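Consider the single chain below, provided in structure tokens and representing the form predicted alone.
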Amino acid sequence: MILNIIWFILIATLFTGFFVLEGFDYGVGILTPFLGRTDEQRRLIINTIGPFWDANEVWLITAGGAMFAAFPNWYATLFSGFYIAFFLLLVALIVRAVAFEFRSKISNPRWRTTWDWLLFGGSVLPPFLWGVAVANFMSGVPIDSNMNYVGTFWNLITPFSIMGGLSLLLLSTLHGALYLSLRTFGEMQERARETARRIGVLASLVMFLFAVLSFYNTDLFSKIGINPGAVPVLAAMTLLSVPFFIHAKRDGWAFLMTTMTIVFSSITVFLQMFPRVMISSLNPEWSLTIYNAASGPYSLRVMTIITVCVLPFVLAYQAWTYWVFRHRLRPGGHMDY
């Protein structure tokens, strides 16, 4: 059974990952409308993430690969319960990844607006969907003892849900405010810091809220008693830290708190499921599991051989990737997306 847990850290990792790289990416979506008040400007924000967007996503697609071929119970009870929750988030997706390619193609100022736009609801859609789904995984969704979900649409947004689809969503403009001002110098670098500061009381603030929550809508009060224990407090503390950082300019130390937010908040989450992977709120019998939902010990295994050996390879080359584009951006002279 060694496996199976193994498998669902690096579920949980993956999944880690993406909110961590990819939350960045949506916040910077987000803010390039409000941020670069020219076309240039505008340009020089997308161009910040224009070597990592794609490559980011990757995550997401690896860790839902992942979940088919070591869960495949679990994804299959995801997927078709969430069914319309993800084919939002499919079409928020492919409209942003257009606006990535396609706003630069003419140089109409009303072409480029709109894509500008378009980029922005790409980028907010998919960070509150998938609060929404976090908040759900946590409280619990209508799962029959035949591992269906026999719920609707509806049944999944609640204000619990929407506390964790706006957290997520400010918690990730609060990262790619941060990110810009690591990638960008002067004028620029000046507005997101301030964009920081001030998204970061009301990220802080909604946060607070939904954590509030979580201990009247989940079973986390009963699995964990009053004392949170170190991993959510670690959270609390890292995102409170934020503010003094960018009070002091150190945008580094800012960017990495929020990235040990998301982290910690993750494995929270994860904590708090294990071992279940989608918790009945019909009765707690009917929750699935990193056993009943797994698959067989050949496959895992020969899945656990084949990981060891590519994903080292991976993550070095993101790794590089990252090391090569390091530098901070100036308006002009680098590549147009």
Contents of the next structure:
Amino acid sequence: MILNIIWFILIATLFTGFFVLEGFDYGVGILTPFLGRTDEQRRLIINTIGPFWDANEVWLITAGGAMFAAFPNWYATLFSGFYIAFFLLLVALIVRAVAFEFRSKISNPRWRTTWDWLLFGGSVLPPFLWGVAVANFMSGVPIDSNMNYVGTFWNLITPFSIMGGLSLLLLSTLHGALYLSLRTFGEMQERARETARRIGVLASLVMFLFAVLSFYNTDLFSKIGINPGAVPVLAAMTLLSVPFFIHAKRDGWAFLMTTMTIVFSSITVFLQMFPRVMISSLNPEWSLTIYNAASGPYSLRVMTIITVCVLPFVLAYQAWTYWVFRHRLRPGGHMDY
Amino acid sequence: MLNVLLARWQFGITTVYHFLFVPLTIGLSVLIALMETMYVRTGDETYKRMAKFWGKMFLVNFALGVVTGIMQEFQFGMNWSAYSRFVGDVFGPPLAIEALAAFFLESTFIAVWLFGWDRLSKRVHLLAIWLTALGVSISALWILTANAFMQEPRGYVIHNGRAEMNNFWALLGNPQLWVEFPHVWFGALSTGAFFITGVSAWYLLKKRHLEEFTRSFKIGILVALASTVLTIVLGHSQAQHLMTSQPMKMAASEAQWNTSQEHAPWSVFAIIDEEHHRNTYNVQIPYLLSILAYNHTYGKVEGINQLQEQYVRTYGPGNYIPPVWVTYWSFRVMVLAGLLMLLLALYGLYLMLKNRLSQHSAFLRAMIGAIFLPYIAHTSGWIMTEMGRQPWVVLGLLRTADGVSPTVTPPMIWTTLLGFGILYLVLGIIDVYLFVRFIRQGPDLEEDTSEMDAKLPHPVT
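Give me the form predicted in complex with the partner chain now, not the form predicted alone.
Let's see the whole complex now, leading with the same chain.
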């Protein structure tokens, strides 16, 4: 039974890693058409995430694979239930990835602008949709006694879930703006900071509204009591500290703070769900949990052993790439791509 | 049943499409790694230009392979949730391990390779492309582990109404996997080799960049020959394995309605009447099927009708016959494409050794066309493999019709089927357009894309 908890934590970690890492590169993708005024600036912006975005996306693919392997019922209910949402997500991911690859291959300005806007669209949709999905994880969705989702696409769209979508979207954009301020110089850096400052205000506001709405829409507060404990409070505090670090031009700290906001928010959500993985709004008994949705102990044990053996190497070489490509980018230099 | 039909079409289309990119990715990654190894060992800049030129095509192709692959992973849950619940315990782990052990490796190091030319030492940079090649091959290994389970379930027990893994080594040691994986891998290598040879042939015809493309052609033709021979040999052993593991698929791929006589002839061309379980016309080569099946001139091959009766006794009433026409012809198309590849590669080697390539423009033109042969071969190969397994999604355990998502309705599948269909079509067109453009530009215009940027004023900070 301890293995079920380990895999819940592992999947939570993979999703958190995905929100943190892909969060900033979604943010960068969203800001590209706005902060990059010339083609060269846009290329510079894209190159700040060039070496990373693909591996960042693998965090999501691995989370999906781990979900399939460790909790097949969670995977089956979620993917067949949120069908149209996942369709939109996939289209966005496909368009986004090819936009990176295609935009620089032809130097026609119209070709490039088209791909830049497709990159924008492909970067806006995923964090929004994941925010909507997370809100639905928290509030519960119509799941019947056979673990099947019996609602429609429109059941997923509520004021609460839209607020969840906007929260993650704005948080990612803020995170991306701060990342840009870390990886660029001069004018571009100033522009990124200014953007972060403005989006930070909006993100804090929307996150606050989302927290208030979650009082009415979820059992978060009844579950953890009136004293929310350290984690959600830390999420709020790290977010509120961002403007001060921007003002002090401590870009590294500011970026660390949004990282922490995402980490703590994500932990809050998973704490609220635990030990459930999909909450049924029809009958609490029909919820999927880490026990009734899981694979057998043998499977979980095999995967635990393999993960323990492989994961350290994955983390090590990913960290190494961030080290190799840590330098700030300046315009005018030779840019691969 | 409309939802089953639509979900199957979607799976078929997206998988075949995905598999247009995968083999070239595997093949090119190995060939580029070889070229860069030559560069590091000899210091000859020509090899570096070659690696960069083919690398550019590799990247576009790689990106499309990755994004269409995400679709594959999601699709099991979206359209086949009952299947996912039933086999998740056994089928999920290879997918999860694929992501963990292969996707991270390839996506990290391909970026290191692309952005690291000026930042890393030659050796570390070379290591990056080899690790990418390793990653894509490991990826194929794990995905085929999952596929082999569907063809020949191993390492599981049925418990609580679903398949649960009880022996990981049996899953990984599945005999089906070890005939399937090498066949697919060498087929992929030959795809990369024929691609390089074909594109190089175009340059040799146009007499452009002769140095780079004579070398590319030579590497390509050698690898093409070796990998095609191995693919055929391994394909033969895979077919022999089918005799015991999936006799129905074998019988269907031969349109063998009734168990053969002791010396079984091989059908070259048959007009199949599926309704009446007979072939109205059949051209056969004596003894050949026995030879193909058992490596000697005698040996019976079981027939569809007898197997059907046997399966009804084992699994209860039902139709256990896969679409015979499709299985029969896709098998023959694959074999024909493979044989053509073998002949072309042999003739190419002969011309190369005689140093007569440049005079033989008809052959060079043929090699441009031959780029498509591996694609035809593995598309038809997969159609045979997957259609031949019907009506099962997991052989003997779960029928395809029982695997679909019960709550996903036909209009929903239509939406995604059309959505992905149109998107894939557009991307395919752009992909081909870019490839043709790259090829026309040639390797020395590699800096072309930065020209426009160079003309812009650079604010100095």
